[in-house]
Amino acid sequence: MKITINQIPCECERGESILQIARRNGIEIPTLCWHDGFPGQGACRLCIVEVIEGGRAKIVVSCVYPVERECEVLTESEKVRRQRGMILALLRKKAPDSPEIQALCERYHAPEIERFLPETGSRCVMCGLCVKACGELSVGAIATVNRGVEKEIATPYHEPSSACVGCGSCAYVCPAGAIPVQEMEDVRIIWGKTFSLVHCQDCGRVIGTAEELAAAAKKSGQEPDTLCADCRKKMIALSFRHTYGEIHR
């Protein structure tokens, strides 16, 4: 099946999201809550596009809108840019301290909305990526708490979580720089908790926190890692060459 995005013909499968099709064809659609590892959040609404089917146009959220028939898609129409600017104006009130949000606001000429007060000191846009990453890749140490305007991402009772292993997955996927991480030579501080860092025994590169590696070892049933991924590959390659050489002597 074919659709056109910004007048560019694009091959696609029925049921694929517009965002997936656009990215595969090198067409940019701005996102905040999208991550390749956790698709289909649909939380930030920044990836809206205009879809024209049967002569009728509508605004849809591209990351969760499945293509069912041939259509025309516009990612930067006047209507899209205006509504995207309004979405960003509201996100700026939610996360006024985020340079990423500020840059997007400037790009889309987001209007000032005087009747809403900004949440001073906040960078979080409540996209939910950090919670999803912690739940699926780590130990589920953070969650969405409270409701309405009090809604936020936090550890239980805002105390250092006994479950957190300091892996930093939450901070890595955050699109707005809302989760502070301090990393020094031997320690990492995140969510108010200090973790000892483990270094690769060959090259000295940081491979994770002691708690993170212990949790991964427990899950896999193996000993905790002592080598980084690159050094482990080199060790396997050397072992293979040695074994292969012994066989062919």
Contents of the next structure:
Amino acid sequence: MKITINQIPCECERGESILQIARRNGIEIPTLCWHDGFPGQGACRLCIVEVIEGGRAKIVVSCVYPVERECEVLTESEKVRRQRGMILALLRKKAPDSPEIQALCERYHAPEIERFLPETGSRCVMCGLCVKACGELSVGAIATVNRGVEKEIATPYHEPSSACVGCGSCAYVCPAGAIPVQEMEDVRIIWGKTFSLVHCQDCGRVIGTAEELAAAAKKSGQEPDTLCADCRKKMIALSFRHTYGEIHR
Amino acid sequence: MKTIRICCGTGCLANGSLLVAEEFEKKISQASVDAAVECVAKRTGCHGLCEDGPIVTIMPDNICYYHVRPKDVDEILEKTIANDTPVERLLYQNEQGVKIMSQRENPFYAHQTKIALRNVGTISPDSLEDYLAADGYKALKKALTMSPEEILTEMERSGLRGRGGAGFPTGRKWRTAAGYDVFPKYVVCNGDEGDPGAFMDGSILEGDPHSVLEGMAICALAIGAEEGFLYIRDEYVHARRSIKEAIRQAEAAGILGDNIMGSGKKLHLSIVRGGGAFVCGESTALMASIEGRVGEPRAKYIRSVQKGLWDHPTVLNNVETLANVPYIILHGGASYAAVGTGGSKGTKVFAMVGKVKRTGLVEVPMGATLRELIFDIGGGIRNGRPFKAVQTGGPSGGCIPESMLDLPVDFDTLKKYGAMMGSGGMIVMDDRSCMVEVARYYVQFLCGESCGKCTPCREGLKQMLAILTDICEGRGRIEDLDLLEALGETMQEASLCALGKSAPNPVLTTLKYFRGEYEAHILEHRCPAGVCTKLTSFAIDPDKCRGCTACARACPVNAVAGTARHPHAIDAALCIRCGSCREACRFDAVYTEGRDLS
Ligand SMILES: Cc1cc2nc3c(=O)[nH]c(=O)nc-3n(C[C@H](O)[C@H](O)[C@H](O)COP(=O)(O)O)c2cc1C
Ligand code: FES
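Return one more block: the form predicted together with its partner chain, after the form predicted on its own shown previously.
Let's see the whole complex now, leading with the same chain.
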């Protein structure tokens, strides 16, 4: 079927989200809580667009709104800009210390509302991606705690989590740079816990924390890695050559 | 044979009705051998006029007693039961001083029409026999002879709309769920009732549990479900016990369970304890909670009738909605639709509380006006003070001013004016309620009750509370009012669930109908109602004060000085501005003024 986004005709499948269709067609819609690996949270509300269906216009959240029939989508209507501006104005105060969020506000011309109280020292916008990443890729060491305006993301009882393996997936997916990771020669500090880093036996590059590698090994039932991905490839190539000799093309 | 109905609803229990019931039971069993008249004592659900409880009614004499104490029991047995004469002092006395015998003639009840509450207060909730004697499970029996299509048609004909707040047509909801060929399907009863001050659903669950089970069973037949859940608010211990017992009885009698009334059809019902959060009453959060996940709502672009519990077709209905169903099937959709207005059929139960003379549980035809509810049934405002506003729909509702009292109460009218029917909470306010503070109260409530997942609701509520608190404490700016409106619009448009979408309603309606009050706070640093303590000082008008000392005795900090029969005065330095003196004064001599903030 076909829909139009900002008057541009776009081919799509029934049930696809508007965001997916827009991205495929190179149309920009800002997002915070959406990630390829973890779609469908619909929490940040930044991706709102206006949909006109059967003559009626409504604001929907493009990352979860499934297209069921032909419609017209506007990503930059007056209403979208106004509401998105207000959402960003709120986030600006939620994460005043996050350069990423402040840059997003500039880019989408969010109003600076002096009247709103800033949350001191905060970078987090509560998008929830870190919790998803930790739960689905790693060990589920962090979670949202409290509800309402007090909601936050934390380790159990705000203490260094015994489950955390220091993999850093949470920091990697965070769109606001809100999870501090300190990395020195041999240690990584994250969520208040210090992990020793394992280096590739060949090239010396960091391949992860000891705990992370042990957890991955336990999952796969193999010995923990000692080489980085590149050196492992190199090693496989070497043994290939050892077995088959030089291949001439 | 006489029946003594002792109200054991939550309100009357709190007033000691259990002791009254025990006293009756004891006395009857002792005297039963030689009693001239046979009689039984029955513990029933809420009679509605909780204010005047414990309530006792005697049938068939149709005599209703109020404020009954255990020491009154002997007299009632002797006079009314044995000799058919009323105990005058326990009767209701109307405004003209006339004693009223029957419940029907009491102005509180005279304007009511009971459908959802038809058995609440008349039958014993613990007794299946009582329910059966009141035509119970006849509708289910009839439904078993009907095809699903016929049940759906009857439900659509009734025009019943969901009583949980959104007012979605029940028949249409059922039909959509019936249309999916995906099994198993589920039927769920929403008994989470989280609005502050509301007790409609709790009263039905406690007072007439079988009517809810019967409604669920009829729904199950119509959509093809064999399993159901009743999600009941954590605090509702009595309701849970009552429902549990009702399920047990109905299963033991072969009415529910593996073989519904011998038809070969099945329905298994279980109780789920609520997660203890207001947001868990929202349909998708409730289902997440039943599945054992965190009670957070999800986007509803795909409806629960298609993918609800465990992604299977699910019908979720409110307690009151379900209690109406047996009536509709038994008497026909058309007879139900004969009550109410064009767009809102049937009746609605309200829990009327606040500054109204008679508070309690009432059921009126849709389209009754707010004036009828508050003045005819509720008897008007306490202590002769002027009416100021009525808040309908709880935290998602709005405040309606005096000029709109003649509006009919139905889904569409209330919505049109920015308020909401909600589930039926109704808080009546007099001139001593500050509308800014009311708005602030609800926003604060929601700050703690929002799930905190989406930005507009979580961050919007937080900033709204800060601004409203500033206004209440004299730090407001006049531009704040436009900002509150703009913020409210974004919350309405962009929030994830109906909690956030409706959260600004109390703010937006008070801004619309009571803007002057906001302006007085901001521009004059004055709270016209004398509620916001930072902006209020209390004083006594020496011309009105009779020196009765009531205020001095009421003051918790001894800030009122004066001798009896001479005008009193308040020491501003000691006064904590709690308003106790004003409440205590019978001569309207205590008044409030703004405070000099500098
Ligand atoms: C925040 C929130 C709280 C709600 N709480 C309740 C509740 O306590 N009881 C209820 O029946 N419906 C509640 N609802 C409405 C339900 O989501 C749903 O619309 C209703 O239970 C459907 O049943 P009905 O069609 O019979 O009204 C709530 C909605 C929201 C957004
Ligand atoms: S990206 Fe759609 S709501 Fe966050």
